[in-house]
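Quick heads-up: it's one chain on its own, the form predicted on its own, in structure tokens.
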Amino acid sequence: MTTLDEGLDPGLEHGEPPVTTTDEQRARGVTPSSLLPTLPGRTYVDPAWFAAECEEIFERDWFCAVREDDLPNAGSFRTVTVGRESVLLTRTRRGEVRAFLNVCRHRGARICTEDAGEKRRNFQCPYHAWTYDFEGKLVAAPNLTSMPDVDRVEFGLKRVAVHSWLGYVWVSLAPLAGEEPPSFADTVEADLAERLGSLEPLAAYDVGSLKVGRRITYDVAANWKLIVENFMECYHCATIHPELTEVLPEFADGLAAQYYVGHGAEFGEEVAGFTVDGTPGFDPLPGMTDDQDRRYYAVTVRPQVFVNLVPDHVIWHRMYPMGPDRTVVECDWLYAPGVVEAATGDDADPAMAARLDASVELFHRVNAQDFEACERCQPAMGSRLYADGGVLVPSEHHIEAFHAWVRDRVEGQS
């Protein structure tokens, strides 16, 4: 795996990062030594490139699909596009969460067509009535009897892979292409790891006890990768954000967080809470340590999710790429339970839910404005003058690891 602070000092904290272009790069005159090129325009464009991401990227690797809350009781369940396939979660009588292909056995139709919701009894497809159980299993279907040969479990709903960390359910569906899905722990746990230098300071957060306080879908014009550059970087932070380098002034300076291993963005001086207005949040999360308190982190989990933590509340985004030019995005806010009972629950306390709103904005409006900024780059995408791609300037540098990792992902499996 590429580190992301690869050719770093390890005490360097701020400053401009080392110019890493190779000499190859240099020798082909592509660009000026402190810059890097960006991958060509073509991958953010292409459909072909996106089936190939899709192929070996969404449907090979663990893909944050929901929160387990979203599964309360047997039969809730939920619909979300990976990759090229619509995928089917719900909870089993026995209290499993379950994942299958969104597609009746016998003609292909899909089972369930809402996002959400909650089912008494079993899944049944609309078209001819086929009837499966929460575990999958075939139980009915018109004429089923008339037909002993069929093997109600071979023919049930396929099954994808199903692994529960962290208050959310991943899913892979290497199995379909008959594989083993990656190991956890050298991906999605190491992605996290490598950002913050161990797992240990995640258990601080303890982020599957937390509730969602707010949940926010944006539906984004550009391509998922824009998404993940932005993020990663905060070249941007200065023209476009200005109520977040209020809270986080380093920020302002062009050098994010994710840079560095371990380092958290440290809040203002006059900052009381990571809020829109810098007015305080809530306490602190019971596991907080002293060098966590008023600093944020932020990690980036390939291919998918983003993580952002502060003391009192995680923020979490996960995305849904539904083609070369289109991403949704779902982020949830998530506290305390007491502190979301207290603020959305029936006897709010409308002081509390002002300070969820004003805990939530701050970063509602980050996201509105970074998304806006992917959507203003995505039409250039297909211009002749990116055809060979951009540039990163030194403090994006680290971005060139996340596209050697796309190219490797797709031209290395092809």
Contents of the next structure:
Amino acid sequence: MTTLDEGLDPGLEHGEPPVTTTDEQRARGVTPSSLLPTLPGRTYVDPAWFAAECEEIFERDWFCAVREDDLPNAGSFRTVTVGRESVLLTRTRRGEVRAFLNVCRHRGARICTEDAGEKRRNFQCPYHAWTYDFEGKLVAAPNLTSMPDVDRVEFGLKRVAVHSWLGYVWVSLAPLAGEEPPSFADTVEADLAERLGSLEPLAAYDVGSLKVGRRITYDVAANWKLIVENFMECYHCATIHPELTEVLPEFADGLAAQYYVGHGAEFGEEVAGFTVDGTPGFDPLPGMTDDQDRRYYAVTVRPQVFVNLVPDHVIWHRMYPMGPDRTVVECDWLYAPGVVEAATGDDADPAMAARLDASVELFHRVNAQDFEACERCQPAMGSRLYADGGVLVPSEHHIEAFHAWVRDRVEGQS
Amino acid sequence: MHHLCALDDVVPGEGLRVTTTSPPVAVFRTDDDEVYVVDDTCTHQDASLADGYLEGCWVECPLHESRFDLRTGAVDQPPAKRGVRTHAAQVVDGQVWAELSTDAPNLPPGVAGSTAVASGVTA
Ligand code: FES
Ligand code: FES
Ligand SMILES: [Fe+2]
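Show the other one: the form predicted together with the partner chain, since we just had the form predicted on its own.
Next comes the full complex, and the chain you just saw is listed first.
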């Protein structure tokens, strides 16, 4: 590894190269090869840039919206923010999941303002009572029979594309832009396959069959890209994640599991399970292979999902970018159904409940530590010093591909 | 007797709006295959009861949850305050007929009986 010259130039102005390049190096036209630039600071604070990300990324790509189990019955619903839109997800009487824009076709009132709930009959706009069934069709409205030219499907709730996989419902708003949704296999599945080497290792976890043992929602005062970047590197692990580094000692070298293809970070020798104190977790999931046992895998699925795979559970994060400086992260800890029943059911076993607590606590701490770090960066993104961004050290260089992807999506189209 | 529709036009558990009468009526066919005919327009506001929810021999208005007893027309709870007019129904050879009531209909404000239908209202 190359060592930097220590002297930082105190006189750099907006628009000049990153301060990590010294005067002497600049004079020679050299940028330290150890360092790659990040995105410029404005991409983390500028509302216009964020709007472009919404339009080109979140409102086109497959966006992981809800866990299917969040919609147990006909009329169960959830509302989520996808780009600049509110999306209403529900289940029809025939058991199919549907997603609509949460916008009344009459004069635009929000149909549902709650995050979640269950409707008995229909969705009724609280303003003038336009009433839609769970397929989105307009079924009733005051004076509707005297407006026979109003087509009940055409003036139904606007549908967006849905795709269910691994127990989650993804939505794509591409149809609103008159486009086909992207290929699910070439995007979501490809990101998982790329990191894991193929989709085959996923089979061992049977993610679709797991149940939510705990869900924690974090409201993070940071741009979504800071959270993605954080998740992709482990340069920070030894500094801010003492508990995680105890369980996964190799993280002290700063190379995240995401630096590699198909690499699982190995549990420390003394560690019994992926828990906050290394105490035993639960039995390995039924399909666990010897290769995967006692290892931790991490995958970023663009644009807004992070997955952690450990032998006895799966941690699944969904980000909802709310603005340039705010991101809500909903994190599910998924376990075998029997574990969830034993640890959280009506006749929960206190020992199993305690194990679940210790299991959840490890990554809950990691999340809290990570999000605090992201929140520490956000206010500085608008600094003049950060106009050209910061730098990536070698163990972070793979993040450049993420930056290139964002740039291409946002600027490639314009 | 007024001919309304074929029994097969009405899905069991649902209602059908028939506009050959004035004001229009709703034909309901229960899951037990009983047939009831009432005025289609809710007495609270202009909503089609045929678009409502049939449960047993009660229909719930699609807009504001007042329910009407199809046997008597009685309303169970506000916001509708007046019952709906009922018509004696008969099924003959798979065809639904009704003896239309001569009582005054309980139409909501702004909805006229025969005249509105004849003159036609546009959106
Ligand atoms: S805005 Fe929804 S019914 Fe008027
Ligand atoms: S329109 Fe029927 S109860 Fe209001
Ligand atoms: Fe971290």
